[in-house]
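As structure tokens, one chain now follows by itself in the form predicted alone.
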Amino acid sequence: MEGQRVQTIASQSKDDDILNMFVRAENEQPGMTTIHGVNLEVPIIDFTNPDEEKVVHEIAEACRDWGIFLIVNHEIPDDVISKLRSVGKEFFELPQKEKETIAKIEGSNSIEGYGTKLQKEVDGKKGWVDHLFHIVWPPSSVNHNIWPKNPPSYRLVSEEYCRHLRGVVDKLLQSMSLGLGLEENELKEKQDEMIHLLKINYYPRCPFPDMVLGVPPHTDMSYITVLVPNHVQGLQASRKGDWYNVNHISNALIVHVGDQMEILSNGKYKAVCHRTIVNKDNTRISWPVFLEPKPECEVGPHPKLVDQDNPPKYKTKKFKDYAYCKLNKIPQ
């Protein structure tokens, strides 16, 4: 059972297997812990607003107070997003044997490839999700051998989306930089030193959606994560200790503030705690791109944001060491 994919379990499901492997304790179950009937109306940022100061203010406020926001009018063409969704869905609908040809190698330190398990499991319970990880930027870090060969357009479509996304990220980092009182290019210049890691999350239909989680509560390790889902709502965020469904806008980009941005900002920007629920009737798929430091990069509070009145709140360490502690649930 350990080697089985969630997609396979979902298609051949035995209720006992699901109950034993996936069902969470009551204090984690979405049916028991979600505030029902209310969507969390997270901030919506219009990227085409000609009032650039207002955009900077709205993004900085969202990063401080929410850690999550939506971007509309981001200028990534709808057809580019549509093709991204299509090729990702097609990959997960391939025969299992073909998907396994790019599976993560057992015991490898790399997270790239097709797989199921990522984080150390809490109480032995599993998340109702399979995934595909691969680096999309910079070119020197990309290994196309672990990109799907089918559908044939997968590489072209993914690269086109990520080209458009870089423009969005440039503007986003510029605004976040100004919001911290830094020069506008101080964070943007870091993008060339960042790894852009594309993940596809595949959450099959689940017979017990109120008792199971796709991904348990967590914050992202990234500086920022930019995510586009399919049309099935499933993202939840924690607000003042309660769990809410996040408002869904078709083709909007969802931005998460990650751990490294919270650290760099010395706590001025807050990483969002979020989780994913699953659906009884529909498969949910999401495409996050994580912007992360390179493994040897040292990350700590920005020197301009630290002084006698604002001492560093976080340790400076290599990102690979931070990631190891995070994935193995070791205190930082």
Ligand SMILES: O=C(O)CCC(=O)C(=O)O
Contents of the next structure:
Amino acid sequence: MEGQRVQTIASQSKDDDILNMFVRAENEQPGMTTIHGVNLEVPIIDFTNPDEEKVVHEIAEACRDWGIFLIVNHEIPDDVISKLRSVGKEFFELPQKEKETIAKIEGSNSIEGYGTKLQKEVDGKKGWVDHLFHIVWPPSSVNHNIWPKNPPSYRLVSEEYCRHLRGVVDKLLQSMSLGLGLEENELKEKQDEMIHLLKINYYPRCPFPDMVLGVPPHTDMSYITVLVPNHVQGLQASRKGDWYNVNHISNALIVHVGDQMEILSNGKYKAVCHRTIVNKDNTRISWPVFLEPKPECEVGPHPKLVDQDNPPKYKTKKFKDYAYCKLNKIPQ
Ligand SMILES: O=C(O)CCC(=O)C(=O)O
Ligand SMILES: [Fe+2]
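Any chance you could show the form predicted together with the named molecule after that form predicted alone?
Now the full complex is given, and it begins with the chain already shown.
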């Protein structure tokens, strides 16, 4: 096991030394660094808009100018989302011993399983969050041994959500492809080389939310990430050097452009820098699905998007090498 879980610390610890491991330097503390009183009104895309050309244009513009947007009317039924939220919450509310049966094995290369620490920690400061990771697609990459056995409906519910999500992802990739001037199905067809990785972030209530972070500032390593949170706001994005709360719409999907999409588009689409804050009164939970290349897959600027006037801005490398450098904070 990789040390104490934040959930355990949150429910038990009054020890200043332990709590100090979470308190950030002032220039990182959300209380000091958030622009208060305004939300970042990121683009909202309506998937039922009959003007499909307009939707493509809006998505491309959002990827270029924001790297983050919300999708409303996405056709994932509300009850599918609410069941996903229930089973995830139920898993994290199980006795600690039961959760540890699917804990990530320390030193293993796999990211899958129940865990706490993720990236190399700057200044040894810890994020106020535990998580669960498991691959949900394609079936050949899925290891059900790592999925929670409890609640018993966990698997069925998660599979149902992920099936619906694939429809959303297809539409997103088609629009992003067109927005780059590629054929409609060019990115969608790359899905053979991709995995869908579900994460659940569990942010327990925190007695001093202004001084700690959930997930520290980062861009996602994925091509794109599609996320649903519970009812508790906590996602912040950086815009022109300032941190803002992102507008929260219940049951909207939040899309992040990740590093691989920025690389593939040779910088035309921008990965969004984001972080999360925690809450004094409420537990926050979020369910991102990361669309990532398979480890051996090479990612670099798309050949059709580079020429003499637009030389490649990024190296082409295997995703596993990219991920190793990123997680260990080694320059790419
Ligand atoms: O909880 C959230 O809203 C975002 C979490 C996140 O950025 C991540 O897990 O990469
Ligand atoms: Fe993220």
